[in-house]
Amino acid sequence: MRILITGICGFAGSHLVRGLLQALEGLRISGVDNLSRSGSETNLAPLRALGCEITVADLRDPGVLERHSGADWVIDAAAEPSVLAGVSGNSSATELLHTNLFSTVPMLEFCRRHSAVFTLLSTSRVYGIKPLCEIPLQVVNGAFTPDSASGFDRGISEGFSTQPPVSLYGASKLCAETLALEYGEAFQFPVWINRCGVLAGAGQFGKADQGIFSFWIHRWAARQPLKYLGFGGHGFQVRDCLHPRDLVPLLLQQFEAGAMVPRTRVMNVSGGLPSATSLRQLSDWCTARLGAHTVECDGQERPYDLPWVVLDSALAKDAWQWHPKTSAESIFEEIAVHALANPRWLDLCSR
């Protein structure tokens, strides 16, 4: 089997390469990235070191792909992954669309001229802004918990709505999820679209308002300041979390399911209730693992912030028997052990 892998030196990408490799004996990987993303850059030898053939270049740029004919499956991991993208000065709506959308279109033409299998890495943030804020919620051990009677009490499904506003960044995904549902049911080729929970683990690029998990962790371990945002600045805001290497055995079934029928193509993947975790909770694991430090609270809003995502995979459940096998523990542990060992590591994806 040849796997292509879009955004192959980002977190995600790098990690499905060696998750990939390791479930499979004799796969050949090959990938295409453009190393815009701060700190991929350092992916790339170890990749290279693995055997993965891997082109530096823009999606967009004509031929790119075919450089990689026989692949005869394609992973999208390659976007602008804040929700803030496109609205906060750091890159603009046209960039942003060009790398979340735009790009889609060859990689879809290419899997149309070689009849491969489609897989895309989507977010939780395709749902719409207002009915999530609607959701009622109280507060429970610092984080925001739905109140009993609200129905979420497993998190939220895939039949939850996805009226805009959605911000321009789960625009551009959920648009690439129809663009390709429509070039699949076209052109006869299978595609499987993954609403991923928030992506963590060692040797994530965290930010403020991407990665929120390994950038908490990575500047609590260097005592840099930390501030809690929005919602009156308390810390409560919940998401769950989920480490890359937990979706291989998911992609795998789906590549070997094909153009079955039966098994829908778009379902959340994630590490759901038992992986959420609030800032004032995550606050108090750094207090016991990396020691005390002092976290400004301030109730700025931002664009975009919400105070409750978690999703519910239980469809992944019961057509996959998937389900995530690293605790959240487990992905915090990792990151702090990492942090440790690269105290200046966040520096590489602040330039």
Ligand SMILES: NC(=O)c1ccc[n+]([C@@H]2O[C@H](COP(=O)([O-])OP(=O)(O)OC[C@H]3O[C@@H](n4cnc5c(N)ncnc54)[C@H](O)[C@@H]3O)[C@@H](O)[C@H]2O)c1
The other form holds:
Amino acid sequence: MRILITGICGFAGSHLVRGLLQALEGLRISGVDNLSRSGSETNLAPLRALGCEITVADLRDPGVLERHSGADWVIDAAAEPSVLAGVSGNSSATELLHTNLFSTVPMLEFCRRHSAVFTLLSTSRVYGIKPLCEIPLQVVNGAFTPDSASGFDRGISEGFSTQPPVSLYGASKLCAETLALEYGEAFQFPVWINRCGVLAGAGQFGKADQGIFSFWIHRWAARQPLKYLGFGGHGFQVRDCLHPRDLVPLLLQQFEAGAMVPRTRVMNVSGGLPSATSLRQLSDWCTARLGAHTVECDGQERPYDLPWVVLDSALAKDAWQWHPKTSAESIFEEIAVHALANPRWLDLCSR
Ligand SMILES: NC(=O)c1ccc[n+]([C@@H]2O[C@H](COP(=O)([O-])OP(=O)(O)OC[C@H]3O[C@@H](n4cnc5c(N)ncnc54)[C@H](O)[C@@H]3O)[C@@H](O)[C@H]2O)c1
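Compare with the form predicted alone: the form predicted in complex with this ligand:
Entire complex below, previous chain first.
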């Protein structure tokens, strides 16, 4: 089997490589990455040492994918993955759309020409901000928790509204989802859309707006300033988390099923309720593991902030008997070990 991974040097891409190589013998993996994400360059030599053929190029460069013809599976893990992309920070809205949406078109054309399977790593950010903010919440053990009668006791399922606003980032991924499904339908190749919640683990290029678990634990370990932003500045906001290597068994099953299985092609893939953690709870974990540190309370709101996002992956569990294996605690521990061994990691990620 030959796999082409776009964004191969990114956090998810590089973990997928390692997980896939461990899971299957005789696999050939190649990839494309423009190394635009600060820190991604650190994965280039180690992935090449594992045998990956990597083209350092922008996905917008014409013909770049054809250097990898022969691949029978394309995994799209290239993106501007921050919810603030396009509205603040380093990338413009046009750049965001070029990477997250327009670059999907050559990948889909590639799959069409070579009858390859297409897998998109999508996001919980496709769900509507307004209805997400309207979920009735109470505070339990330092974390926002849906009211028991709210109907969200298992998390947010795929039927949840995707009505705008969802952020430019969310919209770019939602459009890419739609385009991929239409291409798959029109040109008869298998398409799988996996909507991930927060992905987390050691080696993630943490920033305040993306890779929050990594950012928080690294900053805590280095005793650098941290703030609870928004929602009154208490740190009650909650996310679930998943280690990207836990995606591997699911992706492999989907690949093997190909076009033959008339199952739903869009699903949530996330750590769900068992992994749901508020920033305040994460701080408690950090205190116990790394010692005391002070977090500033700052109620200042950030665009697109959400109080509670926990995905229900029941569809993936029912259809594929897929279950996350790595607990949130193990993810945090892995990040802490990495943080202690690499005290300047966040400097590398913020260049
Ligand atoms: N990290 C998360 O919490 C999370 C959650 C949900 C979904 N996702 C999705 O998973 C995928 C991977 O995210 P990640 O966390 O690994 O992000 P990442 O930033 O670590 O990796 C993305 C990689 O894509 C590369 N890239 C960006 N633009 C490119 C371009 N134009 N041409 C070539 N390469 C380019 C970057 O250099 C980087 O190595 C993304 O599609 C993201 O939307 C991530």
